[in-house]
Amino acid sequence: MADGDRTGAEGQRILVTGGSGLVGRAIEHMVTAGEGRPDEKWIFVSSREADLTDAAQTKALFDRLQPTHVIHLAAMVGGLFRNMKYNLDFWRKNVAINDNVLHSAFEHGVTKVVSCLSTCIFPDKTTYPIDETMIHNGPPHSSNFGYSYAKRMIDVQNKAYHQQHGCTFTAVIPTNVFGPNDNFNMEDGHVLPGLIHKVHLAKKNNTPLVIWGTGTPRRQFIYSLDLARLFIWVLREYNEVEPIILSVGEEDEVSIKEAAESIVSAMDFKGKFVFDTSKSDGQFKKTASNSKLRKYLPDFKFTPFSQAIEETCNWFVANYESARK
């Protein structure tokens, strides 16, 4: 590696690209809440201070703050429509930031870099549950085949760094995460934040909800916070450059209409509501095994879906003007 370990002494820097989203602002809620350790110290940034696209603003970035750590979250996300729309945009951007940071990283030195994947990069044709050994067993889905390759990019990025100078870069696969500060917004946004958008306006404006496609496709979803706290256990403690997945267990899994209820129930929404079959259901499942990571950590409890519901729920409609929408 280029200049080795440089824990020593002042220990440990860790720097959390995307600290402004979703998966950043819970780590920095777990770290500020007695997480985090006195030897280390978290810096989280986001695009206001450097545009990971640019290599040289990158490289800026890591010449500045130095850091021992990477926790890699950065990246161009997007809804299912937003997408189907823009797979080039997907791919390019994706591709251009994971590269910048992942090289940037093995130039200065870093330690242990943990990038973010997601379930999507699985293959669109396979048997359930899926688990880490599938991920290039086939074409993921249609849909976002330009996000989804990027992401399976790091994978290849991460055992290549290994291979060719013995770097620690690893990844997590987490299922769907929700939670405080996720983006609201119902047209580009994911599917449980944007159905808390629309259950909360349509309490206010006394509409009936409108929930797009059957409602029947299933998930797993995992609260950030639950995420946040793997997220820091990775970092410190698991040692394999072969990704690990991130999930509740598959007994957990719901369906879109079943979390839409959840929500009703947690936002106290009486109005009635309906299921706009015109539009796309996407996929129809993602099933992900957890038992590598039960293999470590058997004990893990994560929080029950209604709870989690809830307390974002109640975060959104107390932060609904500064919330992402």
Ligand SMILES: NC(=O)c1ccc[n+]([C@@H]2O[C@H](COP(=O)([O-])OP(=O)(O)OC[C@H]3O[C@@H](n4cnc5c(N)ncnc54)[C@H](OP(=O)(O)O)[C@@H]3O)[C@@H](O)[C@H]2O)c1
The other form holds:
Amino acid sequence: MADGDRTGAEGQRILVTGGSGLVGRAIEHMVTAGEGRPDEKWIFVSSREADLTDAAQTKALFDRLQPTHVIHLAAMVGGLFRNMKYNLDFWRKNVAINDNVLHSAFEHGVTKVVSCLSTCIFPDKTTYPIDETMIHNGPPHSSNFGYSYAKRMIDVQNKAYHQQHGCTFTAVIPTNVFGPNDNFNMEDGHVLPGLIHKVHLAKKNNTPLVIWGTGTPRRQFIYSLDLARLFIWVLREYNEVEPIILSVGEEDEVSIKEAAESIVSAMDFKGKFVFDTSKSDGQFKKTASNSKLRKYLPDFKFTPFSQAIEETCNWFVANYESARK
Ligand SMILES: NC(=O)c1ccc[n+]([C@@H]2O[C@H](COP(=O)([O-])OP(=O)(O)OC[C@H]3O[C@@H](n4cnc5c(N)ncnc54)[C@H](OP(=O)(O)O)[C@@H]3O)[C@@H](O)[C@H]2O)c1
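Form predicted alone done; form predicted together with the named molecule now:
Let us now look at the entire complex, which starts with that chain.
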């Protein structure tokens, strides 16, 4: 358990579930880098402190830590190929984790919970750009229906806790996240960390880079450190129960091919790259609108994509031995 060294005796005790993951570690980094306040005590937990699929362990964690605020990140997470294989596990584990965390938060009188949805849970057949009002407007893409429906139920529960008990439980909706401490597994992870790992190996072994799919799908990527700053803002300032999309603008959407080119350039890979079109592309696009975010924070500056990619590639190379892969 990483325990922020702020006392917070009279102040806030902020519990971050999923604290050892990509997003949790980014929030921890920003808190220790100066975003934390003296009256806040930040507590980052992983599955080692409690298996949140287990109601008794979740309750015991809340009994012990007595949080006043919760950022709920813990989830079974994976890329396209892991989702396609394990839809049932994604559904069951995530529904259990979310129900245990939200109900423990309610029973312990937590003032505010910020949970995490994802733009990949939106309806497959939709108009673009997608916005916060469209989450439940139709079935999700078939590749990840287990994860998607489980995540959508967080929004249902948030509204129900508010209606029945007046709780301020809300959720953010990030686009694809990447950054240091990601899961760089090439089969089970998300597209960018998988590609970073592949480019690293292709460069080391002098082999061609093989990109799964056609390279044409388009995505909005958010750097984990930018997302972390936005999470802290949501915890402190955003008081709606309705969720909010946290994303770069529609104009910043890139194709998988363009993203791969950015990585190739950041890692100075000089070899050939080919597309394995026998592999699935997943959803072609899921362009999200960040206009709600922009209404609240018109001046928020996102890290330029190429700079964020370079920082992530440098982190991966420097931490190759210990990185999740
Ligand atoms: N990555 C993305 O592109 C993306 C995009 C949109 C939304 N999100 C959402 O953002 C949140 C964080 O994602 P991430 O990418 O940071 O995930 P991650 O790196 O895979 O980390 C997952 C975290 O959840 C914890 N966890 C998993 N199962 C658990 C269990 N049974 N009990 C307790 N803790 C458990 C893990 O703990 P251990 O380290 O102990 O296993 C880890 O801290 C998730 O809710 C995810 O759905 C992610």
